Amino acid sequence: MQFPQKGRGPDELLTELESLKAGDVPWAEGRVFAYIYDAGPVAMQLLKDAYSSFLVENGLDPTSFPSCLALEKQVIGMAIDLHQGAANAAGSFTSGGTESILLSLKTARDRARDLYPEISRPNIVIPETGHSSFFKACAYFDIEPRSVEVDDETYCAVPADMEAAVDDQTILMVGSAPSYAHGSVDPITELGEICLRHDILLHVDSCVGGMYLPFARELGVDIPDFNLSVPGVTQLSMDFHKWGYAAKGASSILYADGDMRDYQIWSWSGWTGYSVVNPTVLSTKSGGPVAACWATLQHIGREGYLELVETCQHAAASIIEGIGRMPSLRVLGRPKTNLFSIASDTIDVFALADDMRARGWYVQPQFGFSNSPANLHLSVGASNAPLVDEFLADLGECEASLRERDVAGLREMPEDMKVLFLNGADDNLLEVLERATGVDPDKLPERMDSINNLLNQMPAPVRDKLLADFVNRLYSNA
């Protein structure tokens, strides 16, 4: 791609942009069980209009754009109210769950530096089901992550094991409400008691559930206590752009004690330019995401969210019930909401994902790790609900076909490849993968099952290196 010599007309450019979407997952058809959160055409149009109305406003300087400040304060106020924060609770609007988690750990680290100078090697205690963004934050901020195994049946954190991992260098513990992979809600009340005993912070990761669980509880779903009202909970992350149906780029980090936010803010005037004060990671930022979020929350309201959650709950329950009638499939853990994963001891779940994709459905493959086997994740949204019967019919046919074909999927890696992969001795693992599978490592093939089965057998660090190399090539301009 070369820089254009002459400009082109808007119509031509918009047509080309639309054509680029041809290879994307068909989210508008309600056949995608990940990534997309759709509250319907009216809400979607409002989202676009509200975003556009604040597209060029800059949230960098709240004194120049007080409109962005007012919108953020109202959005955060609604979030605190939803999660039963006290009068002194505070928070910040962020670009996503990853930024919220980065800020939470940065806050915990800087607080420890200020109050506990004897902590020289800070660590956090996190269940193995904890989101990868915590490990990313640890890598960014030089914090040790202590990963703790979870219960084999529920995939929830085990309080005694979490407490055993705490030492005099621990600054924070993590619990999920719910965890993404299995939809399990950790025992936050018990984790809060541990944190109070050891005088450490407790982060509740409710990025995927913060705009869902409160309404599910109101509908009578048995959700354990998890929000800012739980003793010991000091901070909570919550995405608006998931089940809040806001535009992408809308999340939050909330603190039970607003004074904690002091450690989050970064300011600098030690240069020749203007003084910079950043409450969050981003500096310059469009007012579009917060405006679209504000409009969506106001448009849907509590009654609307209750209806959406009820729709999702019924759809998820119907799918889980249907899966229970399929001999080779099982649901992992004991999910209570619309997030869950399915696994199999007899058929290849990666082949099942590809077979379903050939029929126009997208379910998300997840590799096995620790006590969680290879599985397929589903996030069941309101847009999926009208298609549940069709989805189950196709899933049942694909499952039966795989049983008849006896495709176990647990394909053993060739021995010569196994030596290279397991030892991680070859710097060019992509070429090794190409030899093992016969596919071009620079682009995705039509089917991924053979590659996913090889990746599933690799140790996580080797797999991570290979996937990082692959993504690096995808973004190459060569």
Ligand SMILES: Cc1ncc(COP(=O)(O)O)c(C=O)c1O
Given for the second form:
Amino acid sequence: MQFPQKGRGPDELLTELESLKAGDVPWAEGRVFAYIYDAGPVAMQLLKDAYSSFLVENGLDPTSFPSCLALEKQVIGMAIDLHQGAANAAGSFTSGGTESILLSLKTARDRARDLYPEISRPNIVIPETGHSSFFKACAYFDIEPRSVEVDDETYCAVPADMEAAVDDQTILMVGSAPSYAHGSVDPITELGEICLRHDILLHVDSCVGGMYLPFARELGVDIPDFNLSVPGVTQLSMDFHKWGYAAKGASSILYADGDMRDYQIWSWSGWTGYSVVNPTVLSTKSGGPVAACWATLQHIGREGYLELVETCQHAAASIIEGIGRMPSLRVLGRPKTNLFSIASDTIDVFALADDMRARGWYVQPQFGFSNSPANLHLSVGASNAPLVDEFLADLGECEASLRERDVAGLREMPEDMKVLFLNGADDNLLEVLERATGVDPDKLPERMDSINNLLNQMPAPVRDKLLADFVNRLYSNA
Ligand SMILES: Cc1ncc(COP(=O)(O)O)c(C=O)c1O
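Now show me the form predicted in complex with the ligand; what you just gave was the form predicted alone.
Let us now look at the entire complex, which starts with that chain.
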């Protein structure tokens, strides 16, 4: 690709942009069970209009753009209200769940440095179902993650096991409300008691559930307490760009005690340029995400969210019931909302994902890890609801056909590959994978089942290296 010599007209460019989407998953038809949060055409149009009305404004400087400041304060105020923060609660609007979690751990680390100088090797205690962004934050901020196995029936954190992992270097514990993979809500009240006993912070990761669980509870779904009012909970992350239906780039980190936010803010005037004061990671930032978020929250409102959650709950319950009638599939754990995953002891779930993809559906493969077997994740949204019967009919047919097909060969890693992969010895794991599967690592293959089965059998660190190499190649401009 060469840098363009001459400029081109907007119509032609917009058409070209649109045509690039042809290979994307078919989200607009409601056939995708991940990545997309769609509250319908009116909300979608408002999102686009509100976003573009603030596209150019720069949230970097709240004194030059008090509009962005006002929007952020109102949005965070609504989040604190929803999660029952006290009058001294505070928070920040961020670009996504990952940024919220990065900031939370940076705050925890800097607070520990300030208040507990005897802590030289800080660690956090996190259930194995905790989101990968906590591990990323640990890697960025030099914190040790202590990952604790969860209950294999419920996939919830086990308080006694979490407490056993705490020591005098622990600065924070994590609980999810809910976890992404299984939709399990950790026992936050019990974790809060442990954290108070050990004088450590408790982060409730409600990135995916923060705009869903409060409404589900209001509808009578049996969800344990998890918000800022629970004793011991010190910080909570919640995304607007998931079940809040905001445009992507909208999340929040909330602190029960607003003074904690002091540790989050970056301020620098020791250079020749303008003074930089950033409450969050980004510096220059469009006002689009916060404006679109503000407009969406105001447009949908509590009543609208209750309706959306009710629709999702019905659709998810119908799918779970339908899966219960398929002999080879089972739902992992005891999901109470619209996030869950399905596994099998007899058929290849990765082949099932591919067969469903061939019929125009997207369900999300997840590798086995610890006591969670290989599975397919579903996030059931309102836009999926009208297609539940069609989805179940296709899933049932694919499941039945897999029961008749022998795909065991696909699932077993060849012995010679096992030696290479299990040792992680070979530097060029991608080439080994290419030889094993015949798949060209420079292109995304149509079917992923053989690759996914190999990846599923690798130790996570080998898999991570290989996936990083693969993605590095994918983005290659050569
Ligand atoms: C529980 C949980 N935490 C954190 C994240 C990270 O959010 P993001 O992808 O917005 O960075 C997710 C994303 O799905 C999540 O489900």
